[in-house]
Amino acid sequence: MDKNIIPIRNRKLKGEFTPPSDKSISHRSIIFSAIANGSSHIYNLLTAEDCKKTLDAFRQLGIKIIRDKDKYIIEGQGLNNLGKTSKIIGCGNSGTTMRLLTGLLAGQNNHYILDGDSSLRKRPMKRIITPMKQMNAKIKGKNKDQNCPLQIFPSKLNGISYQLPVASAQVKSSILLANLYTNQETIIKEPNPSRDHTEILMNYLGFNIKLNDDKIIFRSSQNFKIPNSQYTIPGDFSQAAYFITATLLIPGSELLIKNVNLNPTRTGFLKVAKQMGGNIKTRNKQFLQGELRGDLLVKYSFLKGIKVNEKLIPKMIDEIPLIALLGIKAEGITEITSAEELRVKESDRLAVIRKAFNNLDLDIKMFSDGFRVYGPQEIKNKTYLDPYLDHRMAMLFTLIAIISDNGAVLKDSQCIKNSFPNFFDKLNKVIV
């Protein structure tokens, strides 16, 4: 569905905003609830399309899931009691659903098939199949294991020591879930820290998992019973980042963003925005279930271009396209490298940015692993912006349109529902 986005012109962002629930933690809370021994309650669970795919997958595997007002009740059946299904488990557009379920289902004594939509079928799956096969998993993917659909066959798994080629929370989470079935030790080494929600949840639940410098060491035990628990999901920082960006760029704006996840492995964008001169203050910080959360007070700011430290890339991989927009309005040059992971997201985000910015006559130099933008620039052209069914690119293009002189037409705006179903309503409420 195409959507005509008009510029806000003399208006601004004011008031308070609570972002939708954290998508990464929502997926993981569902998974650990399903394999727990007993009933778990999840409060503030994200109900976007991606998380619905994870819920639907476990329903298909025989897990009883009930929505009761403000919580989800998941009746866990234990680690080894996921059901059989002769039907394909559909993961839609959700790479998290597919990659984490692959690790979990590799240790079940059943045959499963996982598939996704046309976008997910293009995303790399060998990065999880390679360590899975080292753990003796029997998995077969399309195109020599590069893509889904994936077939998972029963096997006896073993622990491994594995060096991640690229920092990836999904890959390490898949390995950790598979190691639940080994009764052995697995060691994962990361080139740089990536989001650690799986490790935090496992610590919260009492697993024997240790973090040692760049290593994650997890010894599983066949006698360990995963406890039923209660989860309260904080707001998603990645979604808050769109409202941070708009507030920083629109004159006169001031926005209080409440109850947002401030996990240090997720907030690289916050560091970069502050380094560029962003006026952002943190309030009411607290830990709950191992996750840091708090409020952010954001004000319109005059920004300067910077070269982004490559060590921050894994901590802001989903927010990097927003840095391109900040750079367009900042004074000087903004440059990002070592972000080749953007090539294999829901779209090739670097290619999508290049095409859109070229259509808008914006000065940008693309690299194979990043970009350099020059600012400040005016956004004058009204054009047709195609996010290639990528929810994050669609939200980026919405921001470009509202700060431009003439707006834009956004193709396939419905893809935003994959992660942020009420994005436009939330945005309109804070524009005054």
Given for the second form:
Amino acid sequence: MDKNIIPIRNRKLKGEFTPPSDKSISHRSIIFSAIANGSSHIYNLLTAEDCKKTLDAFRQLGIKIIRDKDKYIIEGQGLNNLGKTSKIIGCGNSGTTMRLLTGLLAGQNNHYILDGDSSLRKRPMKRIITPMKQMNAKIKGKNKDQNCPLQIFPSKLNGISYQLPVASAQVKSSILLANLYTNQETIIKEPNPSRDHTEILMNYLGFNIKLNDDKIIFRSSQNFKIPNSQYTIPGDFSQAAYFITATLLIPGSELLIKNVNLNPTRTGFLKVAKQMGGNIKTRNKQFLQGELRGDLLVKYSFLKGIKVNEKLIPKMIDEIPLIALLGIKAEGITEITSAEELRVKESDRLAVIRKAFNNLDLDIKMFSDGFRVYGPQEIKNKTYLDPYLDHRMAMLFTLIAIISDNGAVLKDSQCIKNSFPNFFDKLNKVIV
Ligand code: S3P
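The form predicted alone done, now the form predicted together with shikimate-3-phosphate:
Once more the chain from above appears, this time first in line as the rest of the complex follows.
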């Protein structure tokens, strides 16, 4: 659905904003509740399309899930009691659903088929199939294991020692879930630490999982019963990042962002925005279920360009497109490299940025693994922006349109529902 986005002109962002619940933690809390022993309660679960796919998958596998006002009740059946299904398990647009479920289902005693939408069908799956096969899983993917649909056959899994070729929380989590079924030790090394929500949750649930010298060591035991639990999911930092960006860029803005997850493996963008001169203060920090959360007070700021430290890339992987926009408005040069992973997200995000910035006559130099932008630049052209059905690109383009002189028409704005169903309402509420 096309959406005409009008510029903000003399208005600004003011007041308070509570981001939607964290998507990564929501997926993980559903998964561990489904294989726990007994009934778990999840408060503040994200009900966007991606998480609905994970909920529906477990319903299809025989798990009873009901919504009771502000909580979801999931009747866990233990590690080995996921049901059979002859129907395809549809993961939609959600890479996290597909990759994490593959690890979990590899250890069940049934045959499953997982498939996704046209975007997910293009995304790399060999990165999970390779370690799974080393664990003795029997998995077949399309195009010589490159893509889904994936077929999973029953097999007896074993532990492995595995060095991830690229930092990826989805691959790491898939291996950890498969290792639940080995009764052995698995060691995972990442080139650079990615989000650690799975490890935090497993620690919270009492698993024998440790981080030693940059290695994750997880020894599973068949006798371990996952306890039923109560989860309260914090707000999603990745969604807060759109509101941080708008506040930093729109003169006179000041916004209090409440109850957002501040796990340091997620907040690379916060570091970079501050290094660029962003006025952002953290308040009310506290740990709940092992996850750091707090509030952020953000004010309009004069920004300067920087070269982003490559080590931060996995800690801000979903927020990197926002750096291109901050760079357009910052004084000087802003540069990102080592972000080739952006090419295999819900869209090829570097290609989509290039196309949109060219349509807008914005000066950007693209690399195979990043970009360099020269700022400050005015955004004048009214244009038609195509996010290629990628929710994060659609939210970025909305911000570009509101800070531009003439607005823009956003194609397929409905794709934002994959992660942030009431994005436009929440944004309009804080514009005064
Ligand atoms: C996610 C991990 C990241 C991220 C995605 C969610 C997760 O993907 O981009 O939005 O929940 O584990 P990769 O593991 O492919 O980097």
